[in-house]
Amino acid sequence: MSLCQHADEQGKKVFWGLEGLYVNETEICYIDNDSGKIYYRGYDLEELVKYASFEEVAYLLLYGKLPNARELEEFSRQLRARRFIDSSVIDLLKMLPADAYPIDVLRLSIDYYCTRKKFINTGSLKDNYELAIDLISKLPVVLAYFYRISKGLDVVLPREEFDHPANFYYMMMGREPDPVEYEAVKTIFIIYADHSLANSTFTAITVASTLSDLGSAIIAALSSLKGPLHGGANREVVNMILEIGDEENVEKFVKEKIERKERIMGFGHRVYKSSSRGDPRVPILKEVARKLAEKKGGKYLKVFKIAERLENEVTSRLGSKGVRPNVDLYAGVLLYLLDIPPDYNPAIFAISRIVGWVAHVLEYWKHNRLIRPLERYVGPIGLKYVPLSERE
């Protein structure tokens, strides 16, 4: 690099975190801050949560339209048929430490599966859809199996008559969800299914842009999702609420966090910072969480009330600066109400978001271009090599 080039680079603007830059065009998810709405393929997310099944939403994201009755039945049949996993996978899960992070278990399982299948990216849309449906169907089964194994419980086999959310809950908890629990699981699955170009989705398409295989892109996305600033945030929300312990402690907790300029988990989101309406997913999850908390009572209602008090306290102090509750506040609470251990929260996110990851990867491949951004060099130029014997 010449000194002239170096000087030219000094004048280039750096968009830290790629904030405010458009790097792609999509037909999958639109976040409308003006109206306070999120749209999947043009459909209002709130309406999809209220009226659609998870299978309908998954089909919509993957294929670009809501299925008719025949298409839905065939898609649902494929998901049900692929729930059964090879005994060698169960043997693998039994070899893992009981306290292994569930999201690491999902990564390992996909790697093992793709290695055994010798899956590569042939460019075949049919092959990629086959793998996608396999992974969407099998990952919840793997997660439920690992949960049971890690707790010393017998694994629970899939039930063909249950849909995707009900079967996952049944396999994990060993019983069919009641209507309020089912609504909670379905809501989590649909709301987490996509959210535009989140970090894990961008990671997936970055890997996919090399024309690597779909499995590798999903593994990379899982790695991104593990971080506490993304998928791990819903785990930290629960730990934070349990640390607070009581509604009476909320005000002091928030005040001290603000004074120390520390992050309060479950609050703030770059996409919604300038929106007066905040994250549209929050009121949907909050209402479902309220119903489940009031039904279960006791410690569950206590956790919900702490979260609600947190929402009010943080919003009153920081709302004018764009810090409002995000999806993780009540998603974390809802998962706690479902008796999901906090370490499993990011993995629940993952078995839902895999639908969005696949949809974005397949869309990006239609006009693939290798993602290779620039970085501005700010170091020295023209240093002379000094022999080792002469260095201080």
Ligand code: CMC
Given for the second form:
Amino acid sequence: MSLCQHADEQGKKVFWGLEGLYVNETEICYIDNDSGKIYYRGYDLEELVKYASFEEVAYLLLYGKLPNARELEEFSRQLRARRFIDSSVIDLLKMLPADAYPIDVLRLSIDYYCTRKKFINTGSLKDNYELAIDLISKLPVVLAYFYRISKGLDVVLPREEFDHPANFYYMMMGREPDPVEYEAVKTIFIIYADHSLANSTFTAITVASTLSDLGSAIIAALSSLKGPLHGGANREVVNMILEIGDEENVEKFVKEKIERKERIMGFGHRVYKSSSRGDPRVPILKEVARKLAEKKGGKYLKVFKIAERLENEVTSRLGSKGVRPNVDLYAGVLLYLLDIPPDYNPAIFAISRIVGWVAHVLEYWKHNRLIRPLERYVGPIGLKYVPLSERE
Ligand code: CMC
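Just the form predicted on its own so far, so send over the form predicted together with carboxymethyl coenzyme *A (CMC).
Full complex below, order starting with the chain above.
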């Protein structure tokens, strides 16, 4: 036996996890670690959270510019008009186990929708925007319906006068959000809408680069997002905080996690580990969470305080390694404060990030190149085939 010695495989560096590699050019999202800012199409995310509606941000990401009043009205009208889902989807939701993972329910619904429509990539931008707006509008409805069906509650019909975040909350919870709750849902929707080349976005463009269709790219992206190192972290964060149970237990919990060399959910990030400023989304979400936690008090304030103590404890022990809170710490807390069951958290990430996935896929197709990297072979070559009867 000899080890592979091909000349073209000698001395080639392997970029594990593609860390630090540029594989694309984009005009969608820029993370500026020097200033600690994130920009969507050149606009400071913090300002967008403060001043813009979700619809404006979605339009900005999808079409590359802020909409004027007429464009915004038309886009919002389209989103509202597509909120109704086929009764066969409702029948499908009724057939699923009540404890199915909501992100799987979303994936199944998109698959069902695209299979029925026989959606393929015609290369038509119009068809792709049609599908995108339809899915952006319908996924929150599917999620809210599944929540209510799985709990044996009556489904709540969409309301024309509500915008995208308010309508989702209303259909899921059966009541209109108050202003602080509305701010929380809108902030989560805007903050989760894009984050450059996250694993799910890269997955989406990888699939799209074969000229497969937009629906398939989104289904693949959802599968990536589900993982606890990515979008599944906001679910784990809440379960971890509930397991900790009390601020007093935080120090021991963190110490033991570090001793066992286990990951602490809601901390660490590939893009921010060498930045002293950390994830710019954290302070934005934290302030909204603080406001809602103080308003609601009781178990809600307790969860917020455990998260804050965790932030301090982990940062003081691991901050020197670049391990600081990431978006999912306070997004998870906020979703808990909104009474969303933790299993729904990754799905809520998805109904927002779909905007970014679509924007990136459509942008990538403008200069499509098949994504097909290399792997360096390190196994043996030239082994002699041994008949089955002679093998040990
Ligand atoms: N808890 C404890 N230690 C950590 C953590 C963590 N959450 N994250 C990184 N480290 C340590 C890691 O063990 C390593 O230590 P050492 O150098 O001693 O081996 C060091 O920090 C550098 O870590 P890394 O493995 O180079 O980090 P990475 O860039 O590969 O990982 C990550 C990024 C997000 C996978 C990781 O930080 C992690 O597992 N975090 C927990 C899961 C999580 O919160 N994910 C959500 C990410 S943000 C939302 C999103 O984009 O989806």
